[in-house]
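To begin, one chain is listed below as structure tokens, in the form predicted alone.
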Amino acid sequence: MYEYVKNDIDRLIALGAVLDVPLSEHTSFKIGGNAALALDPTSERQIADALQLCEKRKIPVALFGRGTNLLVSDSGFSGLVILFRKPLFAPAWNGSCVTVSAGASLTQLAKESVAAGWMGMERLCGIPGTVGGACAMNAGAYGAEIKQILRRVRVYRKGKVEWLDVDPDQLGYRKSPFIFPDCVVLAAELELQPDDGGAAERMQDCMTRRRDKQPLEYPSAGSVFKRPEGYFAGALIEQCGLKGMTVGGAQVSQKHAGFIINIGGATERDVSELIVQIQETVRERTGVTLECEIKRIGDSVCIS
């Protein structure tokens, strides 16, 4: 646990940080305690200054985008949370290339790109996170991955801000060289292709499939488990008869067994206990070990 020095707090507050911020208000799960400090940045310089101070003083840092892949501890987070919940600048188009802020909505950008006559992002529409989180996790859906269109990433690392070229071979399933704490994604450059006439239809199809198959009406953190090689996590959980299984306010969704939903008043402890019970049952009955995909925030570092 970080022991605060008043001068450190004062310097972070001078940079724009706010004390004692409820993190349940910044996650799609609606779960979690408070952050000791949270910063809603308006510039790259502000982010870099805060990170440099935290590195020097060994203050724990967590990065939040739209909080769609996070499970926050009931006791909160003792350090600084940087909230990448809105873009620092509007998307800048240069022909088929667009430069976009890390805090931009991936779904909104996908819709704008299709409306402007481009394809390449249409299958990513509906992923509820940010562009920064997508770079850090190599977000993908329905056969598309952001690595297919990602050309450069602007990051803070080792005390400085720089553009890095993208090697697609370094990105894979939930794998990326741009993940925190190695890097903090600030912006990205994407290269799209002229619409072949089917982008809008493909986008609508993906959106419809999400609405039909996912429990979007409840707070959740999306898919809880990574896809095991040769299997689908949701199918294994359903096969084991775990749909509807409940611990406190946390429940295995009746609509999609790969989701745990907050049916009301769920705590991090409820979700964690339910995850363990699912993993144990699936391992005992199928021999498959399910690995968590959602990121946990306690006194640790994460991005989503």
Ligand SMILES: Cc1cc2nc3c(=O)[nH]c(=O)nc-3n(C[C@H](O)[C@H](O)[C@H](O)COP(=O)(O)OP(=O)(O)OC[C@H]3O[C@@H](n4cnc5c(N)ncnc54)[C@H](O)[C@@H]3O)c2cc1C
Given for the second form:
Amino acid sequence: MYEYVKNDIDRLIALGAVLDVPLSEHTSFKIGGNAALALDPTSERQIADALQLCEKRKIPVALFGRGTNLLVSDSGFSGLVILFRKPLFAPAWNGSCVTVSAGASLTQLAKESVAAGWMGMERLCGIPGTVGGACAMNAGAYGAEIKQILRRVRVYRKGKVEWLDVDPDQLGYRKSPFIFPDCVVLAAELELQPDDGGAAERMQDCMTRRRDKQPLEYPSAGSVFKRPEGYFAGALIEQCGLKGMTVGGAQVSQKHAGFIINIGGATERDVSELIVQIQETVRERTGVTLECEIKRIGDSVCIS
Ligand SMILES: Cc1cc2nc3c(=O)[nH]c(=O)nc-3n(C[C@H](O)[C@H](O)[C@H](O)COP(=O)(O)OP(=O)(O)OC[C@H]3O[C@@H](n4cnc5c(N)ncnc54)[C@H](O)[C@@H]3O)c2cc1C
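The form predicted in complex with this ligand, contrasted with the form predicted alone above:
Next comes the full complex, and the chain you just saw is listed first.
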């Protein structure tokens, strides 16, 4: 637990941070205790200043996009949470390239790009996070991954703000070098292709498949587990008869066994216990180890 000195708090408040922010309001799971301090930045300068101060004073920092891949501790986070949930500038188009703020909605950008006659983002539509979160996680769906269109990222790294060229080979399945704490993605440059005439239909098809297969009516963090080599996590969980298994307010979705849903009042403890039970059962019955895709934010520590 980080012990604050009053001076640190005053300096973070002077930078725009606010005290005691419920993190359940900033996660799609609707789970999590309070952040001691949270900053909703409106400029790169503010982000860099806050990060530099926290580095210097050894104040723990956690970074949230839209919190759609996060499981936050019931006891919250005793450091500073930086909330990247709003774009700092509007998307800037230059031919087939678009420069976009990290806080922009990935789904909204996908829709805008298709409406403007481009393809490359249509299968990413429906992923509920930010552009920054998608770069950090190398988000993907239905055969597409953001690395296929990501050309450059603007990052805060080791006290400096800079543009980095992207080598797609550095990004893998839900893995990227642009994830906090290694990097803070501030903006990204994506390169799209002229629409072959089918982008809108492909986007609609992906959205329909999501609505049909995913429990979008409940709070969740999407697929809890990574896809194990040669298997599908949801299919293994279903095969083990775990659909509907419930701990407190957390339940294995009846609609998609790869999702854990919050059916009301779920705590991080409920979800964590359910995760362990799923992992143990699947390992015993199939020999396959399920690794978590979701990221945990714990009290004063970030665990990837
Ligand atoms: C209903 C549902 C469906 C989903 N479907 C998919 C899917 O099809 N494919 C898929 O890949 N994911 C899916 N997800 C998971 C999630 O939406 C993605 O992982 C998304 O990219 C996370 O973005 P975010 O902005 O919410 O990031 P967060 O969940 O807030 O953060 C995720 C991680 O990225 C880090 N991070 C966030 N922003 C930045 C930044 N600017 N710089 C550096 N690090 C950062 C965080 O610290 C954290 O470690 C789904 C989730 C839900 C709830």
